[in-house]
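First, one chain by itself: the form predicted alone, in structure tokens.
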Amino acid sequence: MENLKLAIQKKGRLTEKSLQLLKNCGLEIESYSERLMITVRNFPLDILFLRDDDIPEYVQDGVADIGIIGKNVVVEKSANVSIIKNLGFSKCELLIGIPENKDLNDLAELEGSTIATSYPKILSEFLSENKIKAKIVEISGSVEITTSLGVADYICDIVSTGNTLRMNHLKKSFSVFKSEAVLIASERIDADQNKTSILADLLKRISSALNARYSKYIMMNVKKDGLAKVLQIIPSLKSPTVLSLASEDLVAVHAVIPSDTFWKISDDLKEAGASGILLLPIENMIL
């Protein structure tokens, strides 16, 4: 039987969380250095290396039968292929990006402006949507530096910290799209029972290590006084564990919480007689 074949970035931002992630599924990979495709010792995968703008082609043909690859770049190439997952990592924007000592304060200010874009479609439908005419002038990288050479009056890029814009004295103006990694599959692979069974377990483990990814667990000797307040206080995914302990007057609670929650909540537990707390990783996790 033939293996999955996926398609992921061969270097840059998306290459380590990819494999990351996939590593997260309990794939064991072996290190690829200059290799274009490997294949994983304990699942029926492959792995194809690519350059990020050539994935989406290479899905749509039935090179690859899935990728992973930021949606910005799916959109932008308007590839014939399905987003099945997103992923919740390599977040980005693709923003407006005007000069430090300039402002926009209505979207109505780019009529008859000038952008540089490495995204001319995805700026052109954004525009059109606003009904703003504006020239749109490609450029294939280093976009920031278009408006210090008098090339644009404004950018539009993809923009993570906004380091690269501030180096540049450019700073952030309105939003044009939101982006992350996505599971994208070629509209091929259904006609393969095969590799359909496949990915369907990937999506189940790739599921499974996310969910871990966003949740710790708790643990904690409570007061059996303070028991209730601190289970009104845990945002528990599930009701939590209450166990009892040698000691009469306590009780261990075991729960499951996401991630952002615990340093919020972490005094109220301890003002409400939690003692002894522990934070855990959880590796993988099925709801």
Ligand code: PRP
Contents of the next structure:
Amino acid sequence: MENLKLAIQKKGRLTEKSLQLLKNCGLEIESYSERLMITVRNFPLDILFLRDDDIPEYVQDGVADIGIIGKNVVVEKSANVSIIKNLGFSKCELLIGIPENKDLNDLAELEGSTIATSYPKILSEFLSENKIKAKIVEISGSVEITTSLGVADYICDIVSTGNTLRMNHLKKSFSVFKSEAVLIASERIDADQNKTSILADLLKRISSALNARYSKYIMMNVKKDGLAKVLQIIPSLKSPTVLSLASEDLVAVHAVIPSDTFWKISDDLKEAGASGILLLPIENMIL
Ligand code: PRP
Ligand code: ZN
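Please move on to the form predicted in complex with the ligand, as the form predicted alone is already shown.
Full complex below, order starting with the chain above.
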């Protein structure tokens, strides 16, 4: 039976994180270096490495069955594919960038200007929604240098860390589109029972890996008289586990907490009588 074919970005912002997600799903992936395709050892999946801009079309045409790609690219290419899951990584924003020494206080000031972008479709929809007429110059790469070259007044480009903007003496202005990595699928997959069931299995693993990503397992010893206070402090997803210990005046407390809360509560926990606080990663979590 045929393997499911997944397309991911060959080289860029999404590559490492896409592979990491697949590894967190329990897939054994050999190093890919410069290869175009690899087969996962312990799951019926082939991974194709492609240019990100080509992925929506390849999935639409059935060259790949599914793909991991920025939502910005899917929407811009308007390919006939469906977004089946938001993946929550590689978050970025398509926004209007302006020269550092200029100001843009109102969207209406874009009227009559020239804006360079690699996202003409998303930008023109944004402009017409806001009833603004501006000239769009389509550029396939290095959009950020167009203002200093005098090609455009403003740019509309993807910003993630903001480094590219800063390096080119540009600053952020209005937000046009918020993006993150998404899983897309070809519509023809529905007709293929074998592939549909592989995809269902993969989706189950992806959900479990994503749930786990934002959670950590916390363990600590607590003096019995501080237990009530400690249980109040812990922002547990479920009721924490309290275990008795050999030492009479101590108990062990275990809980799953949102990762980003640890540093907010660690001092309070110590103050309430917790000691030996351990924070452990969780690989998978089935809710
Ligand atoms: C975008 C954009 C900038 C960079 C911004 O490119 O065009 O070059 O990311 O990121 P920063 O704010 O972290 O500096 P993208 O990764 O989408 O690559 P591509 O256009 O070559 O596909
Ligand atoms: Zn690209």
